[in-house]
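First comes one chain, alone, set out as structure tokens in the form predicted alone.
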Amino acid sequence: MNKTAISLLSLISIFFSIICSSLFADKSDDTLVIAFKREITNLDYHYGTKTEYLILADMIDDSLFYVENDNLSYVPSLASDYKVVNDVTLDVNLKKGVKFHDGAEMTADDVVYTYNFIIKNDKNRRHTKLASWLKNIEKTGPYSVRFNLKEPYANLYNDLYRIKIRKNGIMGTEGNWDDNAQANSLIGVGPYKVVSFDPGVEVVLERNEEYFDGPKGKPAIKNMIVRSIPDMGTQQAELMSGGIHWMYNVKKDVGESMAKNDRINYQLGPSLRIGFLVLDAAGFTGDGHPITDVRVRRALNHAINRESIAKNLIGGPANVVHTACNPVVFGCFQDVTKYEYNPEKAIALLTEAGYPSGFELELWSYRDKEAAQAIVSDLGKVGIKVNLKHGKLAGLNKARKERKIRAYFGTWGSSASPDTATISNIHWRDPSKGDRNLSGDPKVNELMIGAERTLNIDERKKLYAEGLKLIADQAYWVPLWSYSEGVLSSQDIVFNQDADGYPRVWGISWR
């Protein structure tokens, strides 16, 4: 069969897929269809790290705590209330009458089992973080538990939100864990139940009519289908035809083009994600490189027209950021050295540092190629000749681990985690904890990581303020911009973006 015939068959296949989807999923049968670009291959969030896995988990699972969308604060969910006994002890009471999807009531036994499973089984993705601070958990009553911490840990509410409660015994027993027990059919306590799952294709969900009265609210739509559609063009075609009702991670130009159709709604809202350059100030890649000179690093900060890139390429509410965190989250101190766009000042600093003609720099990146190219262009205008190595994140991670990266363009999403503690993990100097810290400055580690190790709010703010001032003054980073989150949806539904950009799709209703 020739290529033309194959191409024609592919188009016909897509066409009939769209038509079939349109026939079986719409407002008339109370079925909402949403699309993810990345595949869902495992229903159990404890074995996934993608944002899509978290979104799905929040539909079918629940946790002791939840991130409330109005003011981005952690509130009890499966917990009814809690008490901080001291810096290393947290008591949590559970809501009574919460039922798993199979009808069994959730009790303290399920919570204790879940946390023991996470800290004793190193194959799940939540293990390392949880085991780093949780000494143990104990049952204190039929509906109450106590968390005993190894040391004070201010970001524990975020971690408690990430752990989804499993039924006692469902993942096996210690020494005989079954990591696939909930991979293809999951029994949770969330607002939706899993009806069927075709890995990498779709998840079919049905509203949990016995869902407890929690901060998520009870879903308005009865049925939901989550489809994996890697090609954004196919997603757009399906949205136009009615095959899907919602898609996200939409680029600005695509969203603006699609919004010309009066059947489509386009929103470009805020996001907790920020972009930044991390610079090898420590000289891990070799002694004597210009980037180890603070004047050179400051020149890079002045050379990039961040405002123009944020406005024209990112769009929406994207703004220049001056700190190594998103300004809307807790602890993101803003009174730091700010570097305005000033190419002349950049050239003067380079000349002062002994590089009047600039120098060569290898810059790694893995996303937003247009923005990366704009950075390259701006740096070129002050004499810095950049070799852009744009590729897969895995390649960048490997090179960074091997200390082969002088500068990289990275982003940090902090999905539904409104605390500087989330991004501060970048600043670990201990290689076993991470390799993103290229400053080589032990004080940065002491301040930024130290803020996680106290529950005193005023002390945390103080430590973050000192750490962020130090990072800015020494120009260890080039903070770039906050991101926007683009969403396309059918005019048949009501979906409003929240302040953190995290799509709480279980709150969608029909118009």
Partner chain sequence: MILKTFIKRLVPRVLEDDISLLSPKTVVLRKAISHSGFKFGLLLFISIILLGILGPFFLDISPYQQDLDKRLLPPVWIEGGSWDHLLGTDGNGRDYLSRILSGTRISLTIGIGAALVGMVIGVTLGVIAGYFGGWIDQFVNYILTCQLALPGLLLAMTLVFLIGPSIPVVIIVIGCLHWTLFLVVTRSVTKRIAKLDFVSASNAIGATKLQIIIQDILPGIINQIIVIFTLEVGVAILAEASLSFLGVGIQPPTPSWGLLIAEGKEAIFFQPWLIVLPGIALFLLVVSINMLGDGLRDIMDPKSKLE
Second form
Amino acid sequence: MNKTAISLLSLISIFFSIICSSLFADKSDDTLVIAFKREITNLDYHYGTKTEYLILADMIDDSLFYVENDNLSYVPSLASDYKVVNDVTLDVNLKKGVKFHDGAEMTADDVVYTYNFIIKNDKNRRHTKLASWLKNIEKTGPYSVRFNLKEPYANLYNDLYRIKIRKNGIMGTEGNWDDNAQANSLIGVGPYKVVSFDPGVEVVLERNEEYFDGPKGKPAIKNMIVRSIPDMGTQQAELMSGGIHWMYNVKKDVGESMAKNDRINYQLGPSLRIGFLVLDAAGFTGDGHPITDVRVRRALNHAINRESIAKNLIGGPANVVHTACNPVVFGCFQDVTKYEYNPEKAIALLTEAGYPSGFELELWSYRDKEAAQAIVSDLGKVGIKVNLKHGKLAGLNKARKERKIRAYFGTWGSSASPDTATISNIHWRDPSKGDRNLSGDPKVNELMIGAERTLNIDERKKLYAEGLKLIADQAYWVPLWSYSEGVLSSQDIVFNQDADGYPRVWGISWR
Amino acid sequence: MILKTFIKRLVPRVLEDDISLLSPKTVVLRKAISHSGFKFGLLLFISIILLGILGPFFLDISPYQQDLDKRLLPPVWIEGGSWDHLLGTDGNGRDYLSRILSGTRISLTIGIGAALVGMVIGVTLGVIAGYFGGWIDQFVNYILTCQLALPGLLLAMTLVFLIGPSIPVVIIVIGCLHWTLFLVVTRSVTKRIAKLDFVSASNAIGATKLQIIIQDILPGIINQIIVIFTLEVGVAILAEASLSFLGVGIQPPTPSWGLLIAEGKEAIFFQPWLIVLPGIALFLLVVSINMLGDGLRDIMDPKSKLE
Amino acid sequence: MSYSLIINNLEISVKSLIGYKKIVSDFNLTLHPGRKLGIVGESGSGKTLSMLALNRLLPSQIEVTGGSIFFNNKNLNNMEKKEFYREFSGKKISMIFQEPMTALNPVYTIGKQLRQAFLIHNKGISKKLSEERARSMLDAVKLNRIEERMRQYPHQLSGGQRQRVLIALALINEPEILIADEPTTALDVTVQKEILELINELCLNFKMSLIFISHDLGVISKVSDEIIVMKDGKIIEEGLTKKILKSPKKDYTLGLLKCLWKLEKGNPSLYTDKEVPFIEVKNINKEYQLPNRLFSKRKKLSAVEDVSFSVFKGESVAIVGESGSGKTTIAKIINGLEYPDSGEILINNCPINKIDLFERARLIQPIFQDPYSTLNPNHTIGYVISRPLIIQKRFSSKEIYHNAIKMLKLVELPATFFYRFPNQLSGGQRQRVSIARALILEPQLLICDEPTSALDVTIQDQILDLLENLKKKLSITIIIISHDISVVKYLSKRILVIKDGKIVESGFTKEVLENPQSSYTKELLSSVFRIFPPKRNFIN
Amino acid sequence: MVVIAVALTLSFITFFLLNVAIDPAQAVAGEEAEALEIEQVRQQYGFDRPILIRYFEWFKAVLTGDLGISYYWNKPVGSLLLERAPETITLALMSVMVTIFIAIPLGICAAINPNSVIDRMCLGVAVSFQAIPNFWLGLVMIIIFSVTFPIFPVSGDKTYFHFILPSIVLGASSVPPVMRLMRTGLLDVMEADYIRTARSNGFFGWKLILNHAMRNALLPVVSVLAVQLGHKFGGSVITESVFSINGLGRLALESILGADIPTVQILVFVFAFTFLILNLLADILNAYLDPRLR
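Starting from the form predicted alone above, please write out the structure of the form predicted in complex with the partner chain.
Zooming out: every chain and molecule, the one shown earlier first.
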């Protein structure tokens, strides 16, 4: 009985495998396949914060503003033009004739509905945060709206970029919001329409032929499939065997080796992401640790051979960073104290601080394991015995919240937001509101967060300059390097990398 | 050949007719000598240990010493390799031979440590359940079912996640997940021994339960335990590799083999030695331990005859 | 065709580390059609191996290294494996074995096993015909309710029934020779008799010749015309059964017979003390719970039901019954190794559960049946013997050593055994060691649970003598548990016959044996094959 | 009864561990959330109440058929399970078939020629399979059979064809125990008295093994296969992520890393339950094979 069952099953499986021999998509049927490492589980960007979600949202959705690729500034997208009335009032006029995927025209009603949904959906806190600055929104005409802000907010356009416009009524009505309305199928205004969605597996997209003439431009490729492949090795194998055309987040070594294959292109471009060590200068983990001494923190800055790591491990345009922000973004003042690589000086500083033979330090990290080990090795050379705790982000978050972290190796990507506000907002908050500000210096908080409370560009620049100077002087961080973004693609396609490293995949075209 | 004659000297030659009169230890020793799988496993195991322990003393390169200008050098037999780094370097420019050699110690520490933890748990529960029986046995059985039903790797991940990864944590967590075999075998052997007349005899001469367990039961199960122990060492080493692969194992830069394999993973297409070399080391160690275990099982098994 | 089977100079060896070691040599045998041959010998004498060799069933390390086996002028030794199995196994020569409990495949029905055995030599027979054949065979071995038996699994049958099935299995292809290897040893005496009668009858009906292997001359004498006596792999005597039983030529055969005669005679000199009740057993009951099965409820088995008796100081009392009658459970309860569900046991008027462990150890000691499991294989003999003293913690190590050596002497073992391990000892020596261990605390009561049943006759005899001597020397009380009436007769003054956990008869041994009251005792006695010594006394 | 008790205990242990290990509020709020926001989430989801109370509430909901809503996937856990289960079931069944196809013939081969070259080779295969880490084998298989010789697709789970490589990789890991058991089981059985009876009746060679030895030798193998299958339902994390099969293993992995307590909870419950049910089935199958167990 056993035997027959087994042979029957095997016959069935062979049968199926013959019928469903796999189909590879390519240029001939105008279908592009790209791979993400992370899983897409929800199409609605408002419910996911990861970069992958943003990329997908930029394909399906559109918002009032957009980050322009060339000089990294916010430009109107669904908005035709806008006017800053005063510090807390913004008038926006909408483009006419923009159509949702179902054919309906987008009007001021849709915009008002979307923003009201965002700020009034109390059930979802993560949600309301997207526009925490917004007092209310008024419809001032069929194609114009007015935003009334609670207080001046500098990073306003970033949020206007991030909030995707939803069709009036599609997410339910006030008090009866439906969070999952657009999770599995989405009606947006973006360059691509959703054909099908298999959560965690793939999203199949088709070009929106009615797409308006916006800053994203009209997409060149008709069909696009976004696949989730969690293992990078598997992604490489897929690319080599032609199963996918495009993958990103590829490290230098892998990318360069892959590029030896004629059919594969490797591009290593700039990225907004920077790396840094956050040090517990305030002594949250307990008083008296060497790291609370500014000389020790400066020694740390001197001890790490950032240039070598940036050049050898990260490569491409990656470079040493001296500030707590990426030099290319708005407000990132560069004329601060710079600590060059100088182990002797580091040892001298340590000796001066009373630690001639170094000390032990627990360093947490969660990303870039190679660089973390390189840092450990460099610090070891000046006598700082580092005990590396490389783990998952959730573990680090928890430990940091419990004030158990003395130093950690963090990175910040700013996902396509070219403004110091994005990184400083989260890292220099008041310690009672966030656990990443370990400086213990209220002045830093005052300057860096204060810069968000004004719309005056010069004023903002001045505040950031002061703040960044203070951070560098006191060596609250060890700013490390900017990252680069590696993209592997098939020779069949043309993909242009942008200055912010944000992959605008809707711009891909066949070669 | 020299080894062979040496070993033969160790064992007194016994006339053919006296085989049944040998003491148990001599019988085991003679079986060991005649068991080729066991000998091979032992030889391999000892050489790996020697390499792992003595190797680092002969290398003047520390496994932690990095040189970012000499990253990803291939081994000496591949074009571009140099004699400075026999097995090439890794992504941080550290000497790979040195890392693999010092990885031996770490992998073995974890393997043996975890198997010890598992043994203590499994044997204790097994002896208690097997000897006392009744509701205690039922309770142990319940714990066993719980453990078996639990997806081990997931629990290990959660646990390491919870406590934070370090060598002792990994050892304890892996050990806590690999005691079932000890328990099952110990329990059944204990049950069998507890029924034998000599246990009743010990009972009748007034021996306490503890005395019976220690003097009568434990010596009877020790053979089986040794065998399972060796097998579990192999399992634990692989479990550590899996944990490291998932990113919750040994902490870098400590060079455990599992971690080396995990780190070399992305380079598998282009710098395959990064994953193949520690893979071979892991494979050899596990094979040698398994052969050792299998050999021990044959040797310790009273049923198996002298061949 | 005058001879059906001739074996010439058969030699069997075991492979070992150094080379081959002969275990059977110069084995010659000639079997006439229709004759019945008995092979007798103690364990390890090579009687079974020779027959396994004939049937190509030797274990893997043991090989035939010389000689020839001719069956109707065909040399079976040189024959191709295929031809042998096709032409001979089960077809010309069949074999039945000692252990009916394990000799049937547990996972197939009786009917299927019979049918398959028939089909292997009769290809293309329809299912109906083969079933018919199976039924007729079950009928031939006198099993009742044949239809039901066909559908049953081995574990649902009793030992005797299984042995009948095995005989049916062996005979289903009407072989010319049946080899029976101790077919009754594992059975209870009452069943033993029936099976022997059946074999005798079937040999006549099927016109088979029979080779019957046994260690028991009594059994052999019932079934064989001729006897071969084997010792240490060699035939030492052969001849007609009647002749050998009357006037054996070799000392060894005589020795075998003497043991039987001695037991038959019984022991006239039973030592008795004043009648002080030393141990009283009052209305004890014990139930066991059978382990759970998947689709059935828990079952209870009543092992001892309302048993009461008492034993007087210096007396020896025997508890007799078949396997499963509950006699061992009683022994364990008296020894404190099990607890009764109800009832009580008084020793010197003191309830046994009130006596502390050490005290009890000095009062009662057990001796067990199986010499191979009674000693911890990991301890030296010296440690085994001295351990009771070590546990009592009242003696110096010197005292302990001297005592242990003394004990070795007492049980007639050399002092050099002190450092040996149990696996280096023979069964009889081990049993002596276990007696030494029991006696070192100088207990007042020995409980011997089948002390000799796992031993060869000659060894059995020595151990019984030893016990007898010790009893005289140390004046201890003995409770002896046995299924063997002759052992009981030799060693005990009083007897309790037990069946299904109940005492069915009790009284003085002599009286009970000569004039049994209950039908069960009568049955027990009638199924013992006695060999009476010749009138002229060989022993003094 | 025991099944339910075990599953409950396990779910509680997991619940407890997860809640101690990771701050669920932080997990829900996201990695970039503010402290205030996390506090709000904590109150909104009731994470500030004692663990025991939360566990009982969870349990009560499960009893009424409400498996909860995943924080991480923003979906009812029940529908997540239904979405992911088919892939894992296919993978588990196919890999067990691989195990059976490799291990049982090897075991038989080794057992009928004990201590021969074949036996040693079979053991060698078993030891090798035991010593190769799963992920290693997976990546090597991809290199050989998908990149160098593009026979099989690299990853995905669309057709049965996609499952062939992963099931070989996953199945290989259970070959050693099953093979060993088959071998020792058959060797033990071949020494049993009833085999001697069968041989004396004229059975030999394959007929002897198939008609008399196989069924007895399979008894322990059935139990071990059940255990292996049970573990495959829950333990294919690595294989699923290497071959990017969207099954329960990957769901479990993502959920653990995402601190998605409701999902992990139910998953552990389901894994444990499946395991126990499979064992029960194995017992029943064994009882079918062996009348003594009925």
